[in-house]
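Below you'll find only one chain, the form predicted on its own, shown as structure tokens.
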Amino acid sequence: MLLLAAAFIVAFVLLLYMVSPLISPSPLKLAGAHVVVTGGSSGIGKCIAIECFKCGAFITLVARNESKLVQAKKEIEKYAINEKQVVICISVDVSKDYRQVENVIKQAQEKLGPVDMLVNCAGMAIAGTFEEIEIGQFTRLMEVNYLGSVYASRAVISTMKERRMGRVVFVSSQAGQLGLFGYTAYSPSKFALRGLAEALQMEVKPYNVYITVAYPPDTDTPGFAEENKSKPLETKLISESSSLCQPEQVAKVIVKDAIQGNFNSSVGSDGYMLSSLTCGMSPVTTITEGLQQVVTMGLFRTIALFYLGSFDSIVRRCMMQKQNCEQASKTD
């Protein structure tokens, strides 16, 4: 039996090495890049933008508002490692309207050229139960999370395949490897970008277009903080259980896995068990890659066993202490 799992991974590696060269994009040159970053005004988008200017990009921010846009301007010039370095800011509401999503692309591309790399970082997250969540809420979310990233991606993308070379990333959420308690509206507004990305993926990689699907944990940005404000209890003591990342440290390993075109981008150890275990069909970028995924799933699986007791296990007395909550008051 041994021998067969044996001879399982010899083979397995070596058809790695077979296909190895068709799945290993050259890194993407970010010196004198025309990066396009939507949500780009503050939180991961600000600091993404920030980390490919330090690298010598040329930036293009969109978002609504205008004076966070104006601001974020000026802090991102501060990073120029030369003068020829451009940062232009464009308001627009990206989930909207497709057509003038395309119009403002044409635009950016009108004054930096082509786009190189895409960020897809707009994005807005509601938390709360099923029932109490507005129904409106669950088509906002879709619109901003899933169709703003569909229409920005759409207006580069076909020039990207005619250059046969660019970078589309779309930044979902650990909520968007896993659904928990108070994410029924938001989860599956991240879920959809995975498949979205995925397919396309598979469409574009002939051209040498690379897809990048970045699952950052909890981050210390202002939509976090908004966030906070209507976050049940059993979701905040679930996301207690991991710590807050810092947006600057989430930007620096975004930027480095879309560099390399990885379509998986996690963050810390509980990220990459989720990328792994969440890995299904989704592409490899590198023999080592697919291999680790192969050897690490039943581990992963078990631990992951366990978090899920434990989640269950906070629902279930956040549940009693609101049924003893109500019989207190009943009897008063």
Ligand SMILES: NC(=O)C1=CN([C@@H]2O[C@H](COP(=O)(O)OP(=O)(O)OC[C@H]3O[C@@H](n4cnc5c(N)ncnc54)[C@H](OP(=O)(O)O)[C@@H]3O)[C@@H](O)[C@H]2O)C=CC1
Given for the second form:
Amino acid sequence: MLLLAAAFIVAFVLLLYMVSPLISPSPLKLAGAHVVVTGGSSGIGKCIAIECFKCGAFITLVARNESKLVQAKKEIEKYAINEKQVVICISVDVSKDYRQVENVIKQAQEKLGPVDMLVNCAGMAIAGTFEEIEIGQFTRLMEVNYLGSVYASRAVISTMKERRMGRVVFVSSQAGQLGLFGYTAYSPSKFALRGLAEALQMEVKPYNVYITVAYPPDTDTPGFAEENKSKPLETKLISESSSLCQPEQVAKVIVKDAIQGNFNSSVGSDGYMLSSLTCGMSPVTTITEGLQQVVTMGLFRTIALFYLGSFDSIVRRCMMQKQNCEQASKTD
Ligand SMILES: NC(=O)C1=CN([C@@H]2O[C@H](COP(=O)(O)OP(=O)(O)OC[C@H]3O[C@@H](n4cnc5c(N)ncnc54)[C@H](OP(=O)(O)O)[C@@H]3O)[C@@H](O)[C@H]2O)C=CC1
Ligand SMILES: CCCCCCCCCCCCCCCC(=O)[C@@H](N)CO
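Next up, can you give the form predicted in complex with the named molecule of this protein, since the form predicted on its own came first?
Below: every chain and molecule of the assembly, starting with the one above.
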């Protein structure tokens, strides 16, 4: 009986491997491709642009600040592998008005041809307790992190479907896979990207267009330094459970996954565990990935329970410390 079951499983796995080319997309060739990177003037976005440029791509950088854009363009151009390669910059706020973003994409396509890959990396983080964060910041984060990605993606998707090719990358965050102290405004804006990505992937898969959602951990960038200025101690301590990465390393992984057409993109062992644990109904792009999710789910949930316990105790300890400080200052 056991033997029969084992034989059945082996046959099943073999069958899955046989049909795997049907679900694995063919890799995108970056040489000569047009890659648009929103948020490409700094941090992770700039490193993604460099990574693509190194592979022979043509780059459009999109961000607000013109001098930062020009600076980034100069830096990226150093990595050229042939004389034809071009980097262009366009200044726009991706979060304000769909028509503006659509125009920017049109301009980029006139200069460098149809977009082969769009990387939605423009974004920002604000950390603070729920009652500390100004009410307008909840709107702002949804506008920049979520709607900014909707607008740029909406502007490229029709052409991608017509050409039966393309990649759209959403840069979410590990804070888009779990909610944690201090991120009541930020986490939802990153969770939203996952919902968008899943729904969109189901629509565009028959057109050979592939979506990638990246979930980076804390990454050493100018944006991260800015966020740290006002980050609650609890958020800092909890985030230390996950590694601090360099933007170059994060960019390498994101570009590799986008080329392959992988839906999930994570960095490091905690990133891997989190993605596996939170895979839910997200599409699977390789058989190996699907099998790993099935096998590791229970184990990773067990590990996660220990993490959750330690997060709760960090929050409780910080609260008690604050109360002690308040009492001490009252009795003084
Ligand atoms: N660093 C980290 O720890 C992590 C970051 N992430 C995510 O990665 C992305 C990049 O982060 P990071 O590299 O740290 O950030 P940076 O602050 O270093 O870079 C952000 C980029 O986005 C641009 N940008 C910001 N707002 C807008 C806007 N409204 N319209 C157009 N462009 C905009 C900025 O240019 P300008 O200001 O000139 O517009 C800049 O080019 C973000 O989405 C972030 O949430 C995810 C996980 C971890
Ligand atoms: C099996 C379970 C494993 C669980 C591991 C849990 C680790 C949680 C750490 C969460 C870190 C959040 C980083 C947010 C980064 C970010 O988006 C901002 N820095 C943006 O600037």
